[in-house]
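For reference, the chain that follows is the form predicted on its own, supplied as C-alpha cells.
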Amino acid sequence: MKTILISVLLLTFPLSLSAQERPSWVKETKAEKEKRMAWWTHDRFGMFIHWGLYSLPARHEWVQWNEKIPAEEYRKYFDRFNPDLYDPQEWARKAREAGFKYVVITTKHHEGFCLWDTKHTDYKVTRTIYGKDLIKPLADACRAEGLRVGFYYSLIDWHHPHFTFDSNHPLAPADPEEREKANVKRDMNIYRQYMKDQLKELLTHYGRIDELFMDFSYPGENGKGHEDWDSEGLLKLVRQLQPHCIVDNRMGMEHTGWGWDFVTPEQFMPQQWPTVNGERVPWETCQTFSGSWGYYRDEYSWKSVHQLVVMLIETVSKGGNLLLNVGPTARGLFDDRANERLEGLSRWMKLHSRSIYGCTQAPEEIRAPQNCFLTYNPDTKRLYLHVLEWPFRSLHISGLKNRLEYAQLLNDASEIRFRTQTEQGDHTTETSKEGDVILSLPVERPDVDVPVIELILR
C-alpha cells in the first residue's frame, strides 16, 4: 500500500459499466451480486494486517523502495524474520473484541515474501528460521471467533527475478534503457503463472476465502495494467475456486462492470457515497491507524480512538466500509499504541454497534444537525444519531414529520424526550418549525467518545 501511487487511481477513472463485453463465464446478475456481497455490506467493519520482513527495519512496509535497499542487503530480514511470540488465536480475540467483522491479512507484499508455505517459492516464512505457515493459524483462529477471512495479494513483486523491471520498482536502473536491457532477461508470461499458481494455493487450501485484495494496477508508460497481469484470467480463477469471494478493483479492470466489486478510496475520506455513471457502488476505505501500513517504530502520527469512532461512524453514513490496519512487530504482537487504539474501539463498539452493523445512510429527505452523522437499518427502521458536539438542552432534526415513535440513547438506553409540533417560543422557549423533531438532551454529555441517540421510526 502507497496513497501517493495509489489514490489517483480512485474515484477518479470515467468507469463505463457497458465499456466492455461480458466474458462468456460472467453470468452473474445485479442482484445476484447484491446477495454475495449482504454479508459484507451488512458487517461494514474489518480489521486489516500488514505484516512482512518489513517488520524488521520497522520504518514503512515501502522501506525497500523508499531506501533502494538492494536484494542483497534485503536479505537480512529474511535471515533473521522470527515471530516467536505470535499467537494468532489472541490476534483474532482482539479483533473480535473490537468490533470487526472480517479480517484481511497480506500473505504477500511487494517485497514478495510470502507469508504461506508455497510451492512456488522459497522466500517464504517456511523457510526462515521461524519455519511454520502463519496464515493457515490466523485462517483458523479467525473463523473460531466467528470471523470472516480475507486476504491480500500484491500484483507487485520486487523479489521475483521474472518481474520485469518498471517506474516502482526498487532495485530497476535508473537509465530508461538500461532498464529496458535488463528485463530481456525477464518475463512477465512466467510471473503471471506464478501469480495464478499462487493464487490457486490460497484459493484452496485455507478454506472459504470471503475477500481478496488485489493490489495493485498502475497503468500507463513504465507501468503495469490489466493486461500486465492478465486480471482476466486471475479473476476467472478466483470465480473458479471461490465464486462467492468478494474483490476489488486494483487490478486495473475498472473499464468493466463485471472485474470488480467494490471501490477502494485509501487513506481518504469520500465526500459522499462513490458513484460510478451516476449510480451508488459499493465501497471500503482502508486506513491506518497511523500513517505506514507496516510496523513503524518511530512513526508518531497516530490517530486517536476518538478519531477512529468517527472515522467508523462517518464511512458507514454515507454506505461504505472501514477496513482499518494493524503493522504487527517482527515478534508477532500488536504495539502498545495499537492495543490502546483497539481497547478504546472496543469500549465503544460494546454499546454502540448497532448503529454500525447493518447501518448505511440515511434516507436523504433526512438530514443531521450540525456536528452530526446519520446511520440507518433498514430493517429495524432505526435511525442513530451521533453526536460529535454535545449541544446544550436540545437537538433538531428535519425530515421526521409524524415517523418518530421513541427516541433512546444507545449507551444505557435511556429515554429522551422530544416534540414534534410547531409552536413560536418566547424568551425562554425556543421556536420549531414545521417538520422539525426537538429531542431533549441531558445537560451533561454521556461519558463515551461518541454519543448515539437511537431514534426508532413508525
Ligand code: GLC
Second form
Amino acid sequence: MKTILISVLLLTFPLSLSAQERPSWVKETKAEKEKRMAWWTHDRFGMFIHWGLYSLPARHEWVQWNEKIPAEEYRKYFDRFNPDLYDPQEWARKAREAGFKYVVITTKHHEGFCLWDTKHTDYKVTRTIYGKDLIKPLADACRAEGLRVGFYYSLIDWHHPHFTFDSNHPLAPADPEEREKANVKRDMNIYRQYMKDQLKELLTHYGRIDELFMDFSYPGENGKGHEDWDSEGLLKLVRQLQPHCIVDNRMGMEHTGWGWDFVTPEQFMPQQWPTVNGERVPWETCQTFSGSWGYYRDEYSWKSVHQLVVMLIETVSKGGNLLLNVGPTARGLFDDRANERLEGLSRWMKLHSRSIYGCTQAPEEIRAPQNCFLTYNPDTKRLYLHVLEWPFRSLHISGLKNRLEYAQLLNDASEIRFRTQTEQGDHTTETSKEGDVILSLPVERPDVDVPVIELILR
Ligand code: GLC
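The form predicted together with this ligand is what I want next, because the block you gave corresponds to the form predicted on its own; please supply it.
Following is the full complex, with the preceding chain placed first.
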C-alpha cells in the first residue's frame, strides 16, 4: 500500500520533488537570510501600488477577465492612457508621511501592460500618448523620501502572444479541444525568455530593488506552476542581479526551503503567526482600502481609518508586515477616499510609530488583556499595549511581575501610574490575579484612533 502511494506521489509530482533539493547556487544560511531580511522585519509597513490600463475602466484590475474583453476592444484603454497629473514626488511624500517605509509598484499586471520603457514589447507606457517611463521617476522619488523600492511583476500575461491559454486567461476558448488547438501556436519557451529579459531590465536599470512580488502560480490541470515559469531560473537571475532582494512565495516554490523569502496572506487576517512545517516564517499580508487593487470608482466597501490602524497593529502583534494598497486614478492621482485614509494613518503614525517599527509579537508569557493588542520591541525591551476599547480606570495585565519599570501614554508621554495590589477601601471589591500589574488609566480616553500605552520593562 505504502509503495503504491509513494509511486503515485512520484508520478504526480516528479518535478516538484526534485525541485525540493537545494540547487548548488543556493548558498545562504538561515542566519544570513535573517540578516538580509532585517530591514524588512524592522520596517513592517509597505505601500502597494496597483496601476495600469485597468485604472481607466475603473472597475477592477481583473476587468478584462471578468468581462472577457477581447484584445482589440481592450486596446481603447491603451490608446487613452494619459496620466497627466502624475506626480511621483507627491506619491512618495504621502507614503512617507503615512508611515510607510517601502513602496511596491506593479511594473506589469496580468493585463500585460508595462509601466516602464521595456525593449521587449510595444505594449508599454512609452508607446502611449503619455509617452514617459512611470517607474524610474517613482523609484527616484521614493528613494529621495527615504523609502525603499519594490517591484510587483505578474507571471500571468493576457497580452503576450505566447502565454498559453489557461483557466486564468480571459480570452481562452471555453472548449478544451479548441483551447489545445489554439495553444499549438503559442510557445511558453518564448514567454519564459520574455520574463527573464524583462526581469533583467527591471533589476539593472532602476537601482536597488528591495522587494520583488511575483504574482502568481495556480498549478494543476489548465493552470501554471513553477515549471511553467521556470521559477528556479527566475529566482537564480534575481539572486545574481540583486542578491539582497526579498522575494515572495508566489512563484510556486513553497515546497522548497529556498525558493521564497516570505509568505503572502491576501485580504484576510491570519489568526496567528503563519508557520511552514511547524516553523514561524516571515510574512507580509497584502490588503486593500476597498476590495479591489486597481482603482475602482464605484466600490463602496472602503475600510475606515480605524480599521486600517487596527489592521496594522494586529499584523505586527503577530510578527508580520502589512503591504497596504493604493489604486491611483487614470489621471495619476490618489483619490479623495485614499487621501483621507492616508491622512488618518499619518495622524496615528506620527505619534505611535514606535509601537510598529522594530516591533514584533510579545513574549508568550505576557498576555494581552481583553480588547488589546500587544507589540514588543526586543531591542528596547518596550511593550506596547494597544487599547481598542478604553476601559474604566483599571487595566490588569499579567506576566509582568517585577518587570515593569515605567509606563506612559505614547501619544503625549504622560505617565501612567501602576500598582501590583488592589486598593483596599470600604467599597472596593476589585480583585486581581496574583502577580497582575494594574495600570491606572485616566477616565477620558486619549483622543487618538487607537491609544497606546508604552510599558518600559527592566
Ligand atoms: C492577486 C490578484 C491580483 C493582485 C494580487 C495582490 O493575485 O490576482 O489582482 O494584484 O493578488 O496580491
